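Next up: a single chain in structure tokens, the form predicted alone.
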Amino acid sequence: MKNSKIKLMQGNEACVEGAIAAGMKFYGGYPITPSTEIAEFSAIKLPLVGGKFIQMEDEIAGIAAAIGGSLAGLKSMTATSGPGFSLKQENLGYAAIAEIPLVIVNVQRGGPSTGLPTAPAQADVMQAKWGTHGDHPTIALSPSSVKETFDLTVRAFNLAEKYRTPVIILTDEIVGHMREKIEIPDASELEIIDRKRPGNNEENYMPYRVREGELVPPMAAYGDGYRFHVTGLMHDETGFPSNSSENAEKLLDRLMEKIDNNLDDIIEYEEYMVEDAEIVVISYGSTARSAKSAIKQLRSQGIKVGLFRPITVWPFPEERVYELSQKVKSIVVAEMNLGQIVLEVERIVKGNCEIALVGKANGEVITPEEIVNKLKEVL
């Protein structure tokens, strides 16, 4: 890459530099451990890209606020940790139903309520699918590294505006605070993705009007010259609330097919050392650095185990789960919780193999050797 500038960089640092990126020119927010540097950092580079940066009261009005920098036209983001990531729940469930594209960082820590602050988790996996009530789509990526929450943060917005959506990520209090070397490519070599406009000369504009064969509507900005109504409620293309049956259903799928339809260019994983695997671990975010370095141990010794890596959490890779439960023994999920994505492996599995679990919720990060000894018990 030739005008890639190489940086020490702390992983929240680097999603506000992915940011930046992939054009976010909004945030709105509110301080807490530990994602704070992302508000900060966001605070210090924004304007420097003629961007906007607001602290609001609490976190809800952090994500009202970002729902409205989208709505302006601005790409916008706002980042939390646990006990906000609750609160904003039902500003989250509004972004989807009324389309509005938005990216939510949750650095994950311990919990329940205010738990443990300073402390990494991966409890929030769950909330991040099923948080906010009602069926809707969900778009969640888990990073593992610093340069990579660079990467999945141009990605998220990428997929915001493309699919008029919500993009959750996923990252934990070990990948935010950790430092390592990255690479950030020159601007040129980065693919970035806008929202997709209403014509210019475009009469009589219907903000959820959708093209025949398509299921993503263009979205006009505030302030374009369109008068449009969006809403919470259930509503028809104009934008106004319908308390039509047939139109909820119409919209709901939609909403749902848009997703579903497009897995193929929306799910991303990684596989390491999977081939010939008897056993294969199944791990995410900062856990999988743990996964991994216990299988290179345990490959040293003769013993066939391989990684397999959601870097799309939501949604699942139901499909090559499936595949693999069908060529392996067991698969042993390692996760810093007490059992939540091993219960969808489980689901999807079907009783193919045997499925063990990793679990950790105290604070701590699963190490190499605890995977390992869990990995022996199953052989």
Second form
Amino acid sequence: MKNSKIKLMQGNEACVEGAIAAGMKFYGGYPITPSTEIAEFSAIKLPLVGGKFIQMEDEIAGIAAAIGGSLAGLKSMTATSGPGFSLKQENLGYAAIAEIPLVIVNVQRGGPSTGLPTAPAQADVMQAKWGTHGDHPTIALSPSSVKETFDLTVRAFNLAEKYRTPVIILTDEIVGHMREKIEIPDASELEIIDRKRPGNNEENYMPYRVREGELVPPMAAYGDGYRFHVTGLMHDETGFPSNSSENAEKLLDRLMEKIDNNLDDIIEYEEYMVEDAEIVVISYGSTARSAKSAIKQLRSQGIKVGLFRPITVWPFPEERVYELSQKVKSIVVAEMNLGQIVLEVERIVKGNCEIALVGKANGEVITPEEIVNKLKEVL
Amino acid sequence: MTSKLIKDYFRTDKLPHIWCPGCGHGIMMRSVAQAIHNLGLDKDKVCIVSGIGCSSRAPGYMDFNTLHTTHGRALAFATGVKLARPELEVMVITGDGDCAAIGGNHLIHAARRNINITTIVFNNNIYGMTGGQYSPTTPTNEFGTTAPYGNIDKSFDIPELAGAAGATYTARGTAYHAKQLTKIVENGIKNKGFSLIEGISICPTYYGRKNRKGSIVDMMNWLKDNALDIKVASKLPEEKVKGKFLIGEFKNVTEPEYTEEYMKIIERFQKER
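Same protein, different condition: the form predicted alone was shown, now please give the form predicted in complex with the partner chain.
To see the whole picture, the full complex is given below, headed by that same chain.
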């Protein structure tokens, strides 16, 4: 089996494999546990494909350099964990308003502050959506396995390029550090999306002018001959600052609509035994593995439970969760925090069913038994 | 009448600029454009990056690839652009607060890497955009809205800081000595490595008014009378140098450049294939 594509690989390494497969050519970052392997593998792999790696002086500079790389035309990524994710919020907002395709990986660890550097958590879910100031669209994906880390990294690049927006991969210490069997697909098997560029000899190129019926403007690269301006200020379609409230509203509407009008394309989830379920567990990332195990145990006892696993955490699969809430008796949310996605679920189901939380933020994983116990309690 | 330089290198539809009457920034922005013209650079291959503040509005007026970033981060963004596309002539226009306070870390590390970026600091000794707070270059005992009883901070010598951190070209000019400033910006661009040029500007609206520096003409005359070329200073007795500030070229050395060193790594693997 010398040429076997099947490998034993760590989640963080699979992330870099996925990024390279998606066409990553630039990485700017700063070392932080438990995401450091993503920087290390990027440093090894990028020069081999003619790409660039740079270890910057801090987390803020890491994302800033990645944005610069993207503006110069290269698919770019940065990776971090909690404390670094806090620092990256400033330029995450910049990437949102300036519409920079960019992938930001957050291998979540216990917080707040320095917290528990080597222990898993899922407590940055709300920060991913609300961490940077101002209204802005958010796409965040949450893998549950090593293979899915590969797949979602490819998808994160595709979504970033397609919608000209930063995309967050919200993984966690468990998925990032565990090793699993993975079969790396051939390049020919992957759908790779590149950002739309201005047409040949496009006269009067404007970096934020959308074509008729579209929401995402084509993006030129610095050095291609278009000499455009990019700013974090509110700007009009020319890219230059504008103080007009009418323009600000128009820009923000478009930024939100390019995501909100494409939910079917962006949202992915997995359902496991939900058809006849009386109770549905909503869980994501590594915790969803414990949830699935709990469901298997209870199903073997004839108890009708199922799993709903958001793969796209933001935008949250609102419509489907609402539908489920009309059919089930209870929803149990299991997450490694003290209650974040459960708030979103409560908001969505509007009292249609009971809601319970299995929340934990002490650095220990949520076990199948803990979920089983909660499910028995709500039965 | 609009000069040819303005027509050729500026986005004339974005002018007039937002700077106050008497601000030195316009003169220094012109010096930067003049330097680019003198070197015959291709406008499509020049990228000018800035942060936040009065200085950092300059790129918006300049007809190149321009990037107005977040406060202090211009050099970090510029590093990404330069490494991703080394054939671009990347320049940074920044201010004393943007570059030496919030962006101080990025400054010393860009200098340490000796990445081929030419940085021009428009130093007006104050935070102008926010209304006159003391900056890292406000002299001790002078005033700002946040130093109502006199500034007790010491100020940074930005070229010295950058030189000590590894910049291979450092120099200082002023808004008064516009021709000399053009020349040192040219030399900074020609240096294959990190260049730091400080341009001493004047801010009559905030720094000048808070510190009773007189009229715009008085402030310009102060630059003229107090700047001393380093070449001249070396020949003068100490008492004639005391109290003046030095202008001219302070450091000009050759060291390996960052993006070239990185390309060597890439080429090594391409050869092995």
